[in-house]
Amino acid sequence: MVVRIRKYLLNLWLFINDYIYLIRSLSNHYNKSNLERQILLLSHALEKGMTFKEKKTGWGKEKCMTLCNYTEQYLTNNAILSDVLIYSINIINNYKNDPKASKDSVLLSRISGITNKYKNVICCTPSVKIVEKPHLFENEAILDFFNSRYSVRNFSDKEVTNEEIQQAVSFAKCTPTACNRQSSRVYVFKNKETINKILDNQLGNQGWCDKAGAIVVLTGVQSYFSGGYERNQVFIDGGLFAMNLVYGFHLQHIATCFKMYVRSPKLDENFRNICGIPGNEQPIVLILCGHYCEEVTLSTASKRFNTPLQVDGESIM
């Protein structure tokens, strides 16, 4: 009885952590965290709009007007423009052009304001684009592509090459997200004493981890998602971005392994001054990568059993 209740009391403690620390990335501290989720919100709102096939006369007025107001407000507190700030001034141009946008005079307005003193970041891509259904796939392939990634904890010393990674993120940009938040953030660590200090923190090697050829820590920008409804998403977006950066490694014959992530409140605040990470970037997962060895590597068979499915109320599995 007394052990359940220290269960119970240390989950409450990691509840209420969890809690102070979802307020304080939400809070003033990180205003152009916050105010870069508003304007990617209402950015891809238009951006939604203007691949509908029929539209009212007049549509998106009050999204744009306050995309106008959220983009001055950053421009006014911000010298530097950010690929978001770049983002929301194409759209906003686009909106413009659109034959059913409104044509309110003050809005009108607005948006010449801002495109006219950017003008020079504005580009001829448009915010809709021709999806047509995909050429065949050669489904055996891309089975055997999936199936032939294993984790693997033996790795070679072969460096890890900055442009290997490069590649490897460059895949999992193509990761869906949502409202188009693209939260995630790479900070990848190839100092062997890094890499100690981030396995100590994270409770040792566990007798391979130390022989991984780089440590990558996935993030993501908690502040992207706007309280408690969306408390959890940064994870879900996190989780997907993950798994299509290890498939990014695995094209290019890297090794990985997921190494999960320990929560403690100590530990994180360590494990954040560790790896630099800003108090609005949820950590997701640790994955470690590194080239093959040369001899045979074993890995674990993880047995996959089949995944319970049901169609409209029943089970077909």
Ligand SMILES: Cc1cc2nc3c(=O)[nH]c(=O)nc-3n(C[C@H](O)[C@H](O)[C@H](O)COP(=O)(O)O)c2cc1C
Contents of the next structure:
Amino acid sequence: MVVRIRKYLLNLWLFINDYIYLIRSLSNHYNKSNLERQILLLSHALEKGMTFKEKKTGWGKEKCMTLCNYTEQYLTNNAILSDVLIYSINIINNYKNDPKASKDSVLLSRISGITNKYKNVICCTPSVKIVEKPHLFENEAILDFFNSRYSVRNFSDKEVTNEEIQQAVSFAKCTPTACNRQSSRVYVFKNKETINKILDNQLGNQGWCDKAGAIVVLTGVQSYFSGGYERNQVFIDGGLFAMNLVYGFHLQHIATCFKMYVRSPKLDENFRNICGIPGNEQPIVLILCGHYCEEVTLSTASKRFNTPLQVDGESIM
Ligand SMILES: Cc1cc2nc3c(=O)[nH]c(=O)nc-3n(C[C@H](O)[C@H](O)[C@H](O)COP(=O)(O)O)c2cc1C
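Having seen the form predicted on its own, could you give me the form predicted together with the named molecule?
Complete assembly follows, chain above in first position.
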């Protein structure tokens, strides 16, 4: 009973700290990135609107007006255009050319104000793409690719190069994200001293972690999800990205093993200091990686059991 009460109290304390973290991550301090997130969200809403077969005449007026407001607000305070801003300016321009878009004169003059001023970044970036049935895949080869990945906890000394890391990230970039928010951020540490500091902070090397050639710290920008109903989305988007990142390494014959992020207020604070992670980013998971050893290496069997599966309430397993 005492153990159970202690567990409840610990969870309550952790929940309170999560709540405090959530509120802090939304603070004004991160205004720039939050504004960019709003711009990305509205841009995505408009590009989604452009894909619909049936549209009301004048659709998207409010959204486009708000997007113009945010875009101007950003441009007033930031001299350098980020990729997101360039994308949003192109979407505003494409919206204007949509036959069913609002022709409201105030909106059109706001749009022209932006598109004329930044015409040098307007290019042929389409806001929609044609979806085609994919070609036939070699199922066996693909299944083999997925089945041949397993957690590896022993690595050779061969360096994981920056090019290999970039290649893995480019694979992970294909990951879909909620409203195209793209909240994932990747920090890689190859320096042994830093690796050991990270491991010490994360409750030790478990007898294998220090053999890794690199530790990937995957984070998600918590402030992109405005709290409330979306508060946990950062973990879902981050988890999906993490898996594809691991497959990106696997494709290049680089071995990996996930390591759960151990989350307590004190550890979290130290971890952020060691890794230089800002307060509005949430650590999602660690990925330890390295090249395979020549010697025989054992991995856990980690047998897969049937996944309970129901269709219309009926179990089909
Ligand atoms: C989110 C996550 C966290 C994990 N954390 C650890 C960990 O802290 N230490 C460890 O040895 N393995 C860890 N693993 C690896 C799992 O034990 C392993 O993926 C699982 O047993 C399945 O085996 P497989 O990866 O070889 O298919 C983690 C895996 C995931 C997905």
